[in-house]
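First comes one chain, alone, set out as structure tokens in the form predicted on its own.
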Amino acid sequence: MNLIGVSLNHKSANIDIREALHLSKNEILELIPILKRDLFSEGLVLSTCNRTEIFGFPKDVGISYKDIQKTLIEYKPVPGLNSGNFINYFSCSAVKHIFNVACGIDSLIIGDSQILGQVKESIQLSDDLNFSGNVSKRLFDQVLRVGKRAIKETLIGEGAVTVSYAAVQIIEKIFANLNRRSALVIGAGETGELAAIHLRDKEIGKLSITNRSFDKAKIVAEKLRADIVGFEDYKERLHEFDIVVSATSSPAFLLTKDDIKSVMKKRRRAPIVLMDIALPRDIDPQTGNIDNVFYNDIDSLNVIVEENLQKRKEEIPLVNDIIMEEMVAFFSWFNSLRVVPTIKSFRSFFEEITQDELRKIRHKVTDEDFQKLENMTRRLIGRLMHNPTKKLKEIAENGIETQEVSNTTAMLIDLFDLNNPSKDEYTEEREN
């Protein structure tokens, strides 16, 4: 198989280069026609926050990794980017790498829950731009199957592996029905927004955002259909919320033990969850000593994250077993393609003989007898062809070396003179 590809990811390049090389959907739509024109007959372009990859089947045997790298670098020049930032793949290693990516075991965060969807979107773009063909379509189907099997048959995607998600999972254990609860997220930066997204995904009853910058709070609030609480007012309204998640960059505590004592009086001791996912911390850890206050900071959440990451790592051998099964299935199918032309020629050879002999007898028997002869002849030819056809497929699907497959098909071609399908010598002798 001549599938080749290059990958720039978290293993080969720093975050500055990865971010600079990231391709938007519009950029991929522009790049694919260039790849079709210069390099590949069919292929795939995948670009996420942690990887940019191009794989394809070369139009010419002279096309190499360097050509792919050169095309990408010329399309999107990035300071500091060079060939050393790329990892190259060919044939089996290329297929295995794409499978690894779809399963999330090649991700920066093992078991990344988003990567399979991103792979699916890239496959759709290839289909939309006619950048997929017979072989790549089969490969793409297998890629999606591998990713789905990994999710369904293993625990590779289970457990929180980000602090934001770990915080929300703990909240779920304290409050069973989040749709009846209200939450305030303090801070509209990346971490705070991620926590707010997870709360929205868990169908929190009421979600509010506060931030020093009102404009930034407004952007996040509008995106998540959340309310905005003025930063100057949030302490006065803190008692309204069952859940408080704080993720700012404040150098000092935003909430002290006395602040929370006051809140609990207003809440009449109703339970409250405080999730401090800021570094340095936003909430005085002494608040955890107050009755009915459930406090967690980034250290305790990191313990959960590390435990879940370890559990995911333990699932990798099971994922690798799935990948191996699917690779065997894919290459069995691909290898069988090598004997398809010979099988077609073999069938055509017997079909021509069948038609020739039936034509000779067509007007010498009744229609009823001719139908019987025709059916009998087809059954006979089918049985004669069955074992050779089956054996050819088995040879290819079992992964026997190309030379051995070539020798077998060459012998069959020679025995039946399949390269010269015109009138055979036996017929000529009879006619003469």
Contents of the next structure:
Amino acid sequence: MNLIGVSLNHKSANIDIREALHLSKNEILELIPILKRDLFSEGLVLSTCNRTEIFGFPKDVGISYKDIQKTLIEYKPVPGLNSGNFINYFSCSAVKHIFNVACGIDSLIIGDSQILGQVKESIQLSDDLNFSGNVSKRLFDQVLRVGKRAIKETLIGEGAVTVSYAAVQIIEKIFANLNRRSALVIGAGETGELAAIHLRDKEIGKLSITNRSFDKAKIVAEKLRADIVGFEDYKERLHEFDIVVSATSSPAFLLTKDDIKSVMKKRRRAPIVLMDIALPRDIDPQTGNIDNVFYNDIDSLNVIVEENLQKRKEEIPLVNDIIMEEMVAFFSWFNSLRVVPTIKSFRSFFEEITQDELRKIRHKVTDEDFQKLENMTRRLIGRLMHNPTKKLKEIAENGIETQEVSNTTAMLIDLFDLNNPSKDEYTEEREN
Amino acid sequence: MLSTIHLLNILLPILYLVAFVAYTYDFIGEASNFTNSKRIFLFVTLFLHTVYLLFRTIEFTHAPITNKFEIFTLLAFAVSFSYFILELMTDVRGTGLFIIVVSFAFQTVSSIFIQDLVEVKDVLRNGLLGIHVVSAIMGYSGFTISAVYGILFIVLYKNIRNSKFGIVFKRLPSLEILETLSFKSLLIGYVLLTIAILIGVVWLPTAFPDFKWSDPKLISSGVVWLIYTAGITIKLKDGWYGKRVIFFSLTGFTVAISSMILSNFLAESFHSFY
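In place of the form predicted on its own, the structure of the form predicted in complex with the partner chain is requested.
Okay, now the whole complex, with that chain kicking things off.
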């Protein structure tokens, strides 16, 4: 198989290069026609903020991974990007790498839940731009299948592996139905927004955002259908919320123990969850000593994250088993593509000889004897062909080793001269 | 029928033990296949326990309420039966082991010491007494379940507050659910105990010539009832949450159990029949 590809990811390039090289959807739409014109007959371009991958089946024998790197660098020049930032793949390793990516075991966060969706989008783009053919379509199907199986059959995607999601997991252990609860997110930065997204995903009853800069709060609030609470008066309204997530860059505590004490008084001691996911911390950890106040900071949330990451790592061997099964299935199919025509020409080669010999004695024997001879030669050919055909199919189905299939079919073609079936040297020699 | 009773007497503790093990295995294992089968197994156990109680009633011509070991088997049944209904209603399936173990303990003690009693006092064959005792037993099983969920609430509460995210954190339902389950089973227990007390107060003085208002069992039931009344009133009126409500549940339960032990085993009373 001549599938080749290059990958730039967290193992080969720093975050600045990865982010700078990230291709938007429009850029991919521009790049694919260039790849089609210069390099590949069919292929795939995947780009996220953490990885950029280009794979394809070369149009000509001379095309190598260097050409892919050159095309990409020319299309999107990034300062500091060079050949050493790419990992190159060929044939079997290329298929395995794409499978690894789809399962999330090649991701920076093992078992990343978003990557399969991103792979799916890339495949869709290839389809839309006619950048996929018979082999790549089959490969893409298998890629999606591997990704789905990994999620369904293993625990590779289980448990919270980000601090903000771990916070939501704890909140779910305190309150049964989040749709009856209200939450305030203090800070509309990346972390705060992520926490707000998780709360929205969990169908929080009422979501409010407050931020020092009102405009920033407005952008996030509109995106998540949340209310905005003014930064100057959120403290007075704190008792209205069951959940407070704080993620600002404030150098000092925003909420002190006394603040929370008075909040608890107003709440008549109803439980409140304080998730401090800021560094340095926004909420005085002493608040955790007040009854019915559930306080967690980054350190305690990281305990959950680390534990879950470790568990996901332990699932990798199971994912690898799935990948291996699917690779065998894919290469069996792929190898059979080349074996089937060989078997066909092998059979027609014998058929032709049989017909020729039978024709020669057609008028020398009775009809009844001819019938017997015809049956006998059919059985003879069947038996002679049985073992080589069976063996050939076995080689195709049992392994991902394409070389063995190539060698065996080549030997068969060579021995019987199957590329020139009409030429029958034996008959020619006899006739001469 | 007698041999079936004897067989079930041996079998029931084993069945409760197996149910407990199945629920424990499901609690510990992250991807257990026991989620449905353990429930079916508990149902079968409860069905056989019902058969056992019925057979005893028929064979010995009185309800199994005449001595403490009969009461124990009834209590074992009531606790697991109430839990089973609660599990069906709420679909909270992870906490069964903490309840079934109570049934296992009561049933084991009962199975070891229970005897085939045919001769009992006539008063113990009275229908009203049957309702009085059964509602009291069901009431106490409600308090038991409430106490178990109360303890689980406190354990999970402490785990979360101390950032311990082990198996308790992973497998128990949320604090809100535990609190609700504890309070609901307390409410059911309270209603049933109230019925038992009402029947007792109306009927006991007429049925027992040596009836005394100062009877220890009567006083202790009254104290238990008052504790629960206070807890329920405060919870409903002031919206108390968590530990404070659980405190009432656990105090009520402790008083109930200790008074039951004291009045049954130590004090002399018209209320004792054995």
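Residue numbers count along the first chain shown, from 1. All values derive from a computational prediction rather than experimental measurement. What we label the rigid core is the largest C-alpha set whose atoms superpose within 1.5 Å from one form to the other.
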Comparing between the two forms on the rigid core: C-alpha of residue 67 shifted by 2 Å or more? no
Does residue 91 move appreciably between the two forms, meaning a CA displacement of 2 Å or more on the superposed rigid core? no
